[in-house]
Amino acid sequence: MLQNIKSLLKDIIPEDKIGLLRHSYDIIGSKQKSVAIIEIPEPLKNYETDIAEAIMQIHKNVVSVLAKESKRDGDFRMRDFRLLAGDEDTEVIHKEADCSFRLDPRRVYFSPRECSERDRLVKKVSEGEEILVMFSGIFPIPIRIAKKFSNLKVTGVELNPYAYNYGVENIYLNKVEDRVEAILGDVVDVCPNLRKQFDRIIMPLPKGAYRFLDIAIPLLKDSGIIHFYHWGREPDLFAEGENLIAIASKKFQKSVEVIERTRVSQYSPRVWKIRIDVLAKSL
């Protein structure tokens, strides 16, 4: 992929500079239409939509390229983006494991690189459990859930509106409306008025999880499971967030045990996205 954009810049790109190009960048829609996310190096600014049109050429279905303005920030996880060629309308419909997704990537967060994930939680659940997932963005998790298992109970958060009525929308597109339940709000202030308890509780924010443990904890079952993700550095990437989920469990009467540690992605040289489940229990 990278050799054909080099080869279609080759010419336009100084041969001291293009090098420089990123070697990955995402792909978000469908083979009708998708958007492509990309980082320009500062060196390359001056052929960023070079760039974009060869990454247009190669792709024929990608109708806008996006480039990254800023690092993901604020409640809603958001990034900045600049249209760099296409489309001004970059909604689209993304497929991902036999379900469809809706969304516009300047208004809410998602990763595509994130499928291999949520395949292996999809893997983790049983029928008949009652899920929660916080922080659900257009609620690829819970549909991914629902659409596997005919006979269970997945509430979704969020807080981002664009993003929850993204995910209203995805539920009723994919027809798992009688299986996920979508709540719009702060989940500080959405689920302790839940008034019930959850098998498995899903968390999937590496960025500041921890602090929303102790509304976790208190709406899991006994020997229920939570999947806890937090940002692991190296040499010891588990440690930390280990002890972040023994301390708030202690609160609550838990003892955990760790059922499985995972490396879901890496982030920089030395820090890696994790998972962290654990199994609670009363003591």
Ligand SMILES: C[S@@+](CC[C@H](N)C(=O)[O-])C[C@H]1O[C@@H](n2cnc3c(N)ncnc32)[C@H](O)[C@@H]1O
The other form holds:
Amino acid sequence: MLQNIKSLLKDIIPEDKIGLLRHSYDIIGSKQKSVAIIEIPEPLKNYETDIAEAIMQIHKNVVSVLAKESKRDGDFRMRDFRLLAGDEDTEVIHKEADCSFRLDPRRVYFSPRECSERDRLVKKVSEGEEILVMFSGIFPIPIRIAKKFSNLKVTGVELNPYAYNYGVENIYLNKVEDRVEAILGDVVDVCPNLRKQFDRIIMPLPKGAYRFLDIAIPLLKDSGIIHFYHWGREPDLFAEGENLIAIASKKFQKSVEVIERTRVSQYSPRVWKIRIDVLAKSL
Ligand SMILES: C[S@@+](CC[C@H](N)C(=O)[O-])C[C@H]1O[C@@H](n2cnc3c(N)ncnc32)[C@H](O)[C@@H]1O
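To test you: the structure above is the form predicted on its own. What is the structure of the form predicted together with the named molecule?
The complete assembly is shown below, putting the previous chain first.
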């Protein structure tokens, strides 16, 4: 696809600059309506509208092209976007596996690139479990799990009201309302009042999930599992995260055994998004 875009632009962008076109851009949505999200390198800023229009020409379902304008920031893990071409209305229904997720990337966190990580998570779940997904966003993880298993319960907690509202809509869109409960609020306020314990707790907030370990660990049943996300730094990607889990577990008289270490995706040359899966037992 990038090759097609480059050939459309070969008479517009000078040859020494065209190679700077990013190797990938994200497309969120469906065959009917999608939004493309692209990072324009500085030397190509003068050609950004041409690039956006080329993307729309190649992908006929792309109705809007958004440029990334900032890094992800704040509690909601959002970034700024600028509309380069197309429609102001950037709400789409994204298709992933056999699920549909309604969302507006300008209002909520969502990454289509995390599909394969969601595939991996779903495979770890078993029928009958009680699961807590902290930081649920628009609920892609609870819904992917609930779609595959008919006899389990997933509770999801989300702070961003836009994401929570999309989450509730997505639960009904995917017909999993009998097994997914959505709660709006801060994990710190909501979770200690849940009055139940879980077989599995998922903590998909690499920037700062460790701050919530003291809340997660007491909510785990004996021999429950935590899927903990963290920014791992080279040379030892997992050491810091494992240490944080061990310290928190000790406070609650739990012993933890690491059952899996996963490099999820590379964030920068020496930093990776990682997942550490631990089994926690009462001492
Ligand atoms: C990295 S995003 C992941 C979203 C979702 N799990 C996904 O896979 O698309 C983290 C989410 O956690 C939410 N969040 C951040 N701090 C929170 C808190 N203290 N309590 C509840 N949700 C929080 C953000 O609004 C954001 O939607």
